[in-house]
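Below you'll find only one chain, the form predicted on its own, shown as structure tokens.
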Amino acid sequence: MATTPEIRTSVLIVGGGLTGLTAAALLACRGIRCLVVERHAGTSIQYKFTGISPRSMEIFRGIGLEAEIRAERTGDQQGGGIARAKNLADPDIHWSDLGWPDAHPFSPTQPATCDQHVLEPILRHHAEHHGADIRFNRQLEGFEEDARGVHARIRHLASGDEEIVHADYAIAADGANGGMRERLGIDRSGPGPLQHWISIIFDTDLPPLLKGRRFTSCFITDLNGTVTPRAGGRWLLALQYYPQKGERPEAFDAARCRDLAVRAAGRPDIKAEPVDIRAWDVAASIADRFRQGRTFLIGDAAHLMPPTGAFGGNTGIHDAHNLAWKLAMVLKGEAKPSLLDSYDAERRPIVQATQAQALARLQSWFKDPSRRLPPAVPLAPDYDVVFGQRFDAGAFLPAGSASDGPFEAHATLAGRPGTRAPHLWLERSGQRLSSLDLFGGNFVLLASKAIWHQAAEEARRRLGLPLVCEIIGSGGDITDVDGRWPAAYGLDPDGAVLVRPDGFVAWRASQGETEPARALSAALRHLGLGLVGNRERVP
């Protein structure tokens, strides 16, 4: 009788969507083995993410992504604005301006567009160029963990043959109504399903114009739905649906919403043509801790929150991110486990504040009948959202007292241990390059003082750590170009600051030190850095 394949990696992930491609792509960027087995055929075919927040694409850029995304320009209607009308038709249209704002000079790229069925696929091609095992049309049937790691049965859809997968860890990427979640036996909490939506993916001869002027997308008062227009054709329309007055989603068959979207038009001589009809919620939950054991939730596996602020996939890449640095360094020996513990400390409160604020917009945006929704927290800017991030514990050493509320504002963050490390523009060797294009890789120390390249050579020999020293300003290679360093990172000219390899502060000595090496290497040594077969090195 023929036994099982057996399958041996270091991170199994399962689900191939958003979350699940980025989580991977940033793993294997690092070098770190994964598999990723989702249940479908392919990549996905709605739109559904969209606008991809500037936080994002610096992550994105951090890979190498930043100018492929750009190059599709998905949802870039050339100036095209946002509408609102009875239908597409109709001589009375009002328009607004939505999206990100100029994210200049808080970051060194800008918000992007760039629809999921287009996206998905990017990162799954650099995901496997860098050596990621991704497998679609592939079902979870069975799930454990013991001491020596996760074990799953995956099931090919199309042939019925299994495997089994051994990993060190496993990330749920699955998704809200994936299942892995469920099995780990993690509840969730919040409001729930809030409003029921119908995507419908159409063919159309339709212009992307109204009135002779680009669109993004019209809200259309006929049908209480938006028309969401791409090049080639290939058209969204999304509208509510009411299970209290009765209807279903299967009542949405293809006749039907030809018919919705001829409405949509409010002209009956057009071609439209279903190509792609599903149903989803607009729902609020948090996950009650984003771990269990060796696995990690992640993306709506973890979180659910409305598309007002366009926050909810942005989240999901930003859990991937904070993830994919603490496992590639617990993998590779260079950090205790313990370093993980602070994925869920860290993630799940900025995903609650990040929640709450979705909500509020669609407070201020929607009615709510159904009077099920928390009272509407203040609002914050988008980019407090986006680029203030503020940590209450983690991976981080705190400096002075507690603020207020979990953002600061983003036009002056400085340098303060669990927040983004600032935006400057620097240069080295005749390039002009931003500070964040220096974090990424390892642990990196900032100094204008060469004796803090000696402590960090010294801390780097001892604990086995792979660390990086910069010093920028006339005792290194690297010129501050507006005069902004070290005032920007709120340091005086002795101080150093330590930043992850997710450009958030670790830790600050705003001042010189006496001993800079030991000082270093005890903070090294509080996050759980630096190992190497359980015992520090010694020189």
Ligand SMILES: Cc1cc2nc3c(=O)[nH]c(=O)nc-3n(C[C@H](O)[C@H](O)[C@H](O)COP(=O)(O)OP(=O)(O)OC[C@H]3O[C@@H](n4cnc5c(N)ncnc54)[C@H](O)[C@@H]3O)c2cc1C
Contents of the next structure:
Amino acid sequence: MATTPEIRTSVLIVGGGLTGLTAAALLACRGIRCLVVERHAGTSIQYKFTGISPRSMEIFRGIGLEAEIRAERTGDQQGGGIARAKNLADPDIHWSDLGWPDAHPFSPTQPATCDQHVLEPILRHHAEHHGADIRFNRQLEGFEEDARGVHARIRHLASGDEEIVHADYAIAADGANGGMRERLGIDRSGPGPLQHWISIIFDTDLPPLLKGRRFTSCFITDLNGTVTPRAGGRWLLALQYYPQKGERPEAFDAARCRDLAVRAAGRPDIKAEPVDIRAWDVAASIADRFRQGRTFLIGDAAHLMPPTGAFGGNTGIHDAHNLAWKLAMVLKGEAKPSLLDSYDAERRPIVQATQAQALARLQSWFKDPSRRLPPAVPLAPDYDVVFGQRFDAGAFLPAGSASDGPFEAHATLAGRPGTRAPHLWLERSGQRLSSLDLFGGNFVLLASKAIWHQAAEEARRRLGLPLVCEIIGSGGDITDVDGRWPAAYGLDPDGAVLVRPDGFVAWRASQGETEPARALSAALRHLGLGLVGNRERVP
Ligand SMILES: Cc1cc2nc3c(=O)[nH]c(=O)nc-3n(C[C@H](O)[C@H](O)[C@H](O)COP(=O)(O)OP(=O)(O)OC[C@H]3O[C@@H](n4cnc5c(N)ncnc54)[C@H](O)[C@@H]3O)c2cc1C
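Right, the form predicted on its own is done; let's see the coordinates for the form predicted in complex with this ligand.
Every chain and every other molecule in the complex is listed next, the one we just looked at coming first.
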């Protein structure tokens, strides 16, 4: 009798979309074995996520993908404007400059426009290059957890064959309708669906120019929809439909979609061949918990928000980034499993506040499409939302007063524990680098005085923790190019700051310590770090 093949891995990732592939790339780069199961035959062919925030680009820069994403970009961040017209042939075009502003004062990188169907293969190849096992055409059919790990039944959709996967942990990256959240018994709250849209991808011979000017997208008032041009002539037309008026997504067949594309163009003589027609809802909801036992929800499985603000996919990338280093440290036995509690504690309040910003933008651009939304919160600048996130509680030692809101002003981030470490231009061996380039691997202690080097050495020995100490200034090999260190991190010259692998500040000794080694070790222990001798093993 044939037995069902069994596979053992450290992290099972259910869903190989944007966030599942990001999590796989981040874990694989940390040397963690992971297996992705994705029911589609390949990566997404839909554009969907387009605007990569500069914070997400910092995350991709950290795993060496910045140049490739920029080389493969699908839109022109600087060149194209956002247009509004009756149709593409309308001589009366209104231009606006919506989009992410210049990020250079706050970040070593810039936003990028790279559609999901282009970004996903980049993430996939990077993850596979670093050892991730990514399997398409596989659907999760059964899932259970016991004290030793998670156990999943996976079906190969082409052959019908089954496999059993055993893992220490699982990540539910299965999107809005994947079903993992329900399997885990986690409810979700929020207003739910707010608008109904159809995305039509069509091949065309239209030029990507309006009166000679390149455009990123054009809002077509004749159709109450948006046209997005893309290189190669494969364009997107996105339209709202109204079920309350009896409209149904099935009615958008190829002939009707071709006709709609022709109407959007405003001229009958164009090529318009529909390639993919898909209905989707603008919705808002958040899972009541982002963790159940050994399973963590990320991306759309954890939260849905309207695309207004382009925060949705970026929030999923941040989820994966917040979780990956914690899982890696626990799996390597460098941190207690309690470190994983901080994922929900840190991410859920930020997700709630980010969703409120997306809804406030929806309300200001469309009014309230559902008439069910709570009053809009005051709009925060886009870069406060993506750079200025401030944790309420989690894997850091709070300093000073309690948090006064989820976002700090991005231009004045100052090294407060629970916020992203500020970007400074530095130099080492003649090479320019950002302070953010120092983070990403292990915990990093930044200081000006060599005494902190000895403290880090002692903490490393005591706790068996891979900890890096970087001395900036005359006592070390890093030069502060702009003269902003150490004040930009809220330190005087005797102080030091401990930064997590995700670039968030964990602990700060603003004025130095009389016993630096003891203070640093105490902080690390408080965070649950240090060899714990209980390396998790797959059963
Ligand atoms: C039109 C549109 C425009 C958008 N624009 C932006 C933007 O500019 N910026 C932004 O930040 N966000 C944007 N978003 C949001 C963004 O696309 C989503 O937040 C993002 O795709 C979520 O990624 P995900 O990996 O969590 O989920 P998904 O991309 O939905 O991936 C989930 C995957 O899980 C798989 N799966 C589900 N169940 C199973 C199972 N049982 N077994 C195996 N596999 C399974 C699915 O096949 C799917 O591939 C946009 C969304 C839309 C619809």
